[in-house]
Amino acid sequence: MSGRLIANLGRNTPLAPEDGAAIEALLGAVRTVPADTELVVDGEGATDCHVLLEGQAFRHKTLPDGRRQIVFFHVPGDLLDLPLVFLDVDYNVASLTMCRVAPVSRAKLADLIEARPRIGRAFWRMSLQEAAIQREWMVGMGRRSAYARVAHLLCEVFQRLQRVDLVQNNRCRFPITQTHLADAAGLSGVHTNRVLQQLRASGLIELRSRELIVRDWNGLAAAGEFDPAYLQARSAPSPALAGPHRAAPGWKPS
C-alpha cells in the first residue's frame, strides 16, 4: 500500500530501493474511513501526518458562518498534511469517498528528511507542486471566467487521477458533487449547474453515476485554458480523448 506514496515522491525525484524501504517503514496501521469524515482538523496539533492510499478527499477552509472554500482535491499517494512535518496545519481535509489512510509520525518523518537528503528533496518537490496547483487555482479564481474555471478544475482532477492509473476508457470515478465544484470554483450552485450544462451541451463531458467521462479532451482543455506544465505532467492523455473543440451553444464568458 505504501507504493502509492513512494510512486508519487519518485515521479520528480528518483529514489533508491533503500529510500523506498525507509519510507515504507514509517507507515503505521492502515485504517478505513467512510465518506464525509474529517481526516485532518485545523489546529488539532496532531502528532501524525496522514497518507491517502485509496479513495479521494479534499482540503478546505470554513469560515465562522459556515461558508466553505475547497482549496485542493487529493488523489491516492498524497500526503494530506505535508506542512505538519514542520508546522501545524491551518485547514481541514475531508473524505469524498471511503478512504484508506495510514499515519506517519511527524517526528520520525522530520528525522528521515534530515538524514536522507534525497527523500527530503522528494518531499520538498511534492510541496512545491502543491504550491503550483494553489497558484493555478488563484489565477482561475481571479481571472478566468466561470466556464473556464470549472473546465480547468475538471481537467486537473482528470489528469491527476490518470497519473495514478485511475482513468480507464476516458472515464474516472468522480464523487465530486456540484456543491463541491461550486465551493472549489467560488461559484453559486445555480451558476455551477449552468456551466456544467454548457460543458455537456458542447460535447466535452458527461457526468453520470458518480463518474466523469471526457468526450473531447482537446476541447475541454481549450475551454479551461489548461496547460498541464504546472503539474509536471507534460504527456498528453490518450489520443482517444482528442477531438475538435466545440463551444457550448449560446455560451458567453461569465
Second form
Protein chains: 2
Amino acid sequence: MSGRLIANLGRNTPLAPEDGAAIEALLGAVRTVPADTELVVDGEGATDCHVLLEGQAFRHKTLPDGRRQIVFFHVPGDLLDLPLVFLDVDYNVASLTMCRVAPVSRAKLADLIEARPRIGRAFWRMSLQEAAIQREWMVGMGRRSAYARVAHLLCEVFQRLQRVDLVQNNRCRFPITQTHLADAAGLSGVHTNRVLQQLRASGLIELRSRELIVRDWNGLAAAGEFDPAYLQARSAPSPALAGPHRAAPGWKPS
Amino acid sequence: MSGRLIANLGRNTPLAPEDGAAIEALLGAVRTVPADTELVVDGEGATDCHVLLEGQAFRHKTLPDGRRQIVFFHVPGDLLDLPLVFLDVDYNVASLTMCRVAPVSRAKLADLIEARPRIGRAFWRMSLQEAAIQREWMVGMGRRSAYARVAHLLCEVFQRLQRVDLVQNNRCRFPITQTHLADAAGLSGVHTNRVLQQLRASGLIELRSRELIVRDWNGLAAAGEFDPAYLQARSAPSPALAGPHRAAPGWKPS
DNA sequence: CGTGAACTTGAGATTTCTCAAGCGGGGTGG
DNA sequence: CCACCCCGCTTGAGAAATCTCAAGTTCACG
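Complement to the form predicted on its own: the form predicted in complex with a further copy of the same chain:
Next comes the full complex, and the chain you just saw is listed first.
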C-alpha cells in the first residue's frame, strides 16, 4: 500500500530494492483526511513533504478575490509538494476524496536525493514530468477551445488514473466536479457544463455521480488533441525499459 | 561572460568557487546564432544541453496547425533545456535576438549534479523555479483578463531582466514582439495590440522599437496583479540551517 | 527608395461569461 | 420515515471579452 510512491518513481527509473526500502523508511505516520481538506498550504514553512498514498487531490492557486486556478491533479503515488524539498511551495493542495497521506521529512528527503543517485534521478524525473504536464496545460489554456481543453483534461486524468490501476473497463471513480474542471481549464462553470454535454452527446464519455466512463477513447483524444507523448514517462538516457505501462522492476510493494 | 550561468545558479544557492569552476569546465565551444533560430528542438535526442550566455530566447510548443504557445522567456544565464538531462524535452527554444550559447554534455552534467550536492541543489532550485513561473502563467491564462495577463508578463520579464542587469533607468531592450506576447498570453495579436495601447495610455509603459520603458512600476504591477513572491528570489532556509520559517515575500529594495 | 515585418485600426462574428433561476439526489434533523 | 436543505448540475438569455478578417501605416534596413 505504501509502496505506491516507490511504484510511481520506479515506473520511470529503475530502483533497486534497497532504494525502495530507504524511501519507505522515511515515511512517517500515515494520516487519513476527509475530502475537501487543505493538505498543503503555501508559505507555511512546513518541515515535511507529503506523499499521497490513496485518494485524489489537486493543486491550486487562489487569488485574493476568490478566483481559483487548479494547476495539477494528483493521483495516488504522487508527492504533493516536491518543491518544498528545496524551496517554498507556491500553491495549495486540497483533497478531492478521503485521502491517506504520509509525511516525509524534507531534510531527510533532500539528503537521500543527494546521497543516492538512483533515487535522485527518480525524483528529478518525477519533477520534470510534472513540469511537462504543466506546459501542456498552458498550451490548452492559451491555444485550445473550451471543448478541446476539457476533453484534454479528461484524457490526461483518465490516463494517469489508468497507470495507477484505478481504471477498470474504461471506467473510473471521478471525484472532480464540474467546478473543479472549470477551475482547471480556466472556464466558467456554466460553460464547462455545456461543453461536457457536448462530449456526452457526441458519445465520447459518460460522466455522472462521480464516475467517468470513456466510451470512445480515440474520439475523446481527438477532441482534446491529446497526444500522450508529453506524459511518456520514459527516461531518455537509459532506454533499457520497455512498455509505458506496468513494471517496477526490482521492487515490489510488500 | 560565461560566468552567467554560475551567477544565475548562485543567486539562489551558495556555490563555492570550485563548484563554479567545475561547471565552467563542462561548457563546450560557444556558438553564436542569429535571431529567429531554433536553438533546441524537441524529440531530437540531443546529447548536449544549452546554456544561454547572451541574448534572449523563448520556449514554445507549436501545434500541427500552426497555433503556437510560448511557455517561457529566457534571459542570459538560463539553461535552456534542463529537462534533457534526465528526460526528453517536450518543447522548442527559439532565439529572439542574436545569442551566444554554450553546449554542456548532458551526461557530464548529470554526473556533476549527482556528484556534488551543492551543485545539484542549485539546479534543483533553478528547475523548481521554472515550474513555479509556469504555474503563475497558468493562473494568468486561466483566470486573469487580457489586460492583466499582458501586464503581468511585462512585469515578469522586466524583473527577470533586472536581475541579470539588463535594465538601466527602468528601460530595457525588448525584442519580444506583440506576436510573441500574444502567443505567450494566449491572445490574438490584434487584441494584444489593443491591450498594449491601454497600458501606454494609462502611462504605465512605453514600448516601441524593441525597447520597453516602465514608467510606473507600481501601476504596472497592480494592473498585472503581479506579486513577485513566485519568482522566489531567495532560497528557503536550507534544512541544514534550520532557521525559523521566513518565506521570501516580495523583495523590497532595502 | 523599395520592401517586408511589425504594428494599427475598424467592424462584424464568436466564444465565453454573468446573472438568474430551477432541478435532483443524498444526507440530516425531526 | 419523511421533509428539508444544500451542493452540484442544468438551462435560458443577454452582456462582455476576445477573435477574425481585412486594410492601412510605420519603420528599420538593404
